[in-house]
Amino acid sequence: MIDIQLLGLLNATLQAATLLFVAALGELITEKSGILNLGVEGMISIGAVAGFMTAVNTNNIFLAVIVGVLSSSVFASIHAVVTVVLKQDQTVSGLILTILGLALSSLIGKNYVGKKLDTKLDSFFSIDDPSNILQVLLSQNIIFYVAILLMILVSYTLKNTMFGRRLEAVGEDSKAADSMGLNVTKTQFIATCLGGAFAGLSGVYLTLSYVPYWTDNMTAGRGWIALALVIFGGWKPYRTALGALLFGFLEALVPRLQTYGFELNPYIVKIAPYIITILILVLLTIYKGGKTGAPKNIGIPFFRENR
């Protein structure tokens, strides 16, 4: 029979990992179209805070989970408009809309804060106590088999339709894109709006079902590894998907290991995820000359006058 330890090790290593992995597709959507967004922090949380209200008002967890992921949606078509129609610096944007996010979940979610969940995201399966590795996989959120279906889905998008190829188009050379009659605009308005649902998906997942409660900045930085996780992934979905299982893994691992007999210093135990992030990302841009397999043309806003 399998540990228990461990069992509940990889219960909350698949949690943590579909809440990072869930912002990061999004993420990946979006700077396939060109577009950078360093708002998903701020995008999670908008999407956190607009669903647990909803939860919290009306009992229903289907209206909460439509209602969050269209808050964070919405949310980003500000970076769209600011960046994709106005043409403005789009790491300048990112970072405000980060800033701005936190301040306005913690402005209409002040007082929400210790207010009870009375319902919440369920599994497939009640499964209180699993004694296997498949009891593990079958008692997940039912967010976790979202999430393998949407990497899936957008794996298969960008290899086999035309919107995955007008979408990498844009992304590798807009100028040539444009020529050949896609819309440049269009196209990266809506990955931009794409890329915030999926943050609000994860929004929703934190605060509905991950830690199930409403508290100020309880995002703790997962946007910004969900960031990382992109670039770890090479833009691909299906690697993204193995580095949140590593990240999430090294999430739920850190607070455990006091359980087998290592003391460490609570700071370092809460800063430890994030060194790691750091230093994984510069071992693999050594290993690759540099070279990170980013679309070319990420950060630079598309001038149809100047083709």
The other form holds:
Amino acid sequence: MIDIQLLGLLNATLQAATLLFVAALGELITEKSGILNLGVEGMISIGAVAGFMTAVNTNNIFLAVIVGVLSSSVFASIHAVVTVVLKQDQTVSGLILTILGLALSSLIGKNYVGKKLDTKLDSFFSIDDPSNILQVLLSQNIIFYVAILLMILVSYTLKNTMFGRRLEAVGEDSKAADSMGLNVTKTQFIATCLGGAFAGLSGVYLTLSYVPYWTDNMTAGRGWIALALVIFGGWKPYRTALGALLFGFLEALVPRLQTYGFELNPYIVKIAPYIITILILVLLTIYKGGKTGAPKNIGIPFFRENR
Amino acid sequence: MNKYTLSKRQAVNELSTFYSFLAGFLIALVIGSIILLIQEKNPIDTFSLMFKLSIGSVNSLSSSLNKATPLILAGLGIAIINTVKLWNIGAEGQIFMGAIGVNLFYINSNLSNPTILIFLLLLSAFIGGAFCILIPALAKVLFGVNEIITTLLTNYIVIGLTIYLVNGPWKDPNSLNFPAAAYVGKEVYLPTMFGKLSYGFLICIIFTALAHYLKNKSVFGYEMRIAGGSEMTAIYAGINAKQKAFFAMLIGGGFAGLAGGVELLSQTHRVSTGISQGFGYTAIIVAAITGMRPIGIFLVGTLFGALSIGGSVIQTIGVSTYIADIIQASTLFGALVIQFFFNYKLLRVDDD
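I would like to compare: after the form predicted on its own, may I see the structure of the form predicted together with the partner chain?
What follows is the entire complex, opening with the chain shown before.
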């Protein structure tokens, strides 16, 4: 027997971590190709609202996930067109993607605020004994297992497949990659849209299971924490997952501290994750002494000189 | 078969930013019209109503200029920080911190001269904004921590702090439905020039000139530009790049803080979550679209202020207020697309 409260904490940690991790993994793929996309928050929001609207209207959860993932991916292609094809500033484009995504999702989701879902994105098994650790681990949401699969898949792809090597080559030195005959534009475009798809998956998890309802600005900065996670993970999938667990643990722990006998102001508790994120980023940068492991070409538009 | 390749233009038209902005704005209006049509609203009616209600009368025009004031001040702060090639995504939090600074000074002071008091309150707003960016600035210059993420996260921290203050220590018992701090006294309200136009707009004009001077004419601006350029050049020129970056960030944060102070003293008159309605984010669009030019920020900020007023009043005919945000963001996307054609040209190359 393990303490039920402790398992509740584990459960909440895994849920919060899944949400952050899926979005961070997508951003990792995008950044590996040398494209920085600061629009994660906006992309999650678009996926969240599109998935939710589909679920309310069709009651088809599978379709809702597909629609959410695809809409975020299409939305990310705006960033791809502006930065990859038209070679404009990635920071500006990404920021505006966030602003546009939040405004657009609020606009189209206006009539869905407060609506209830008939079917939720569920787990394979349901818990009947919350004190059994095996049951807690097996009864996680489907997206949790999808996230684990994606982690293994992305890590394998980056290391062992042509696409992964191509991504790395483009992100490290796009000029050399180009002279080797790789299609830089195509690779970066695909990586950006893939990042959007992952953010969309995170978004549908948010509205179809984690919360589950739709309201304005419900992403609450998670997209930005996902961006911090990529730095934390040193652009490596497994380390990013570790970071997601840590951040998920903090998000789950802080509201529970009171049950462990700590007197905390609820308003201060809400801002603690953001303070801790900054603190971790600072400590991490000091620890690594500036060598973060970032792709060398990140943020620099690829431009083939006249030959 | 012919293939095409890109070539960078040698000389880019000096007014290209302006033309890109105009074209981007037109593109945004088209996008806005499409969204309105999908929502079964007549775009021409909606836009002319927005136009009428934002600049159609002295009263609505002054509302628009009042709305533009925090956008411009925060935008100027972002532009100053960008001189050293750094980003300030934390203007939203700095605006709130500026307002918090005002209230903190106000409730602890017993000055009787309102003019001096207003001056000191605005100073505390500036210091509040600078204080807000202090941690990201220190983290950046001392350890090289990415300032984009840290400044953004401070927004959530400061807004959380504001919610705490107005529900806790500063809670006004008379404000029942909407948690807020007590109103400041009428003697420190910024007076109006004409119509509803606050003297805050005059402050805004002065600080636009100041930012223009600081960025483009002063020695400090010159040093900031070098500090933001190549590291080696800065070393050869004997310029302490980190020190310049640090002060640029504090000054830029101060500008955004001042925006919050002016907003409190001229519009809301108390601290609440209503101090800023995303001004700090819109200011990023305003600053980026003008290529970080203070005078451009003043002009575009004025237009966007009018757009926001137009956007908030058309709610009455059932159009979402987010349409203004979407037009603003689309303007920048449109401008980025057009800017590409100013910077590059397509060349046709024949296969060997």
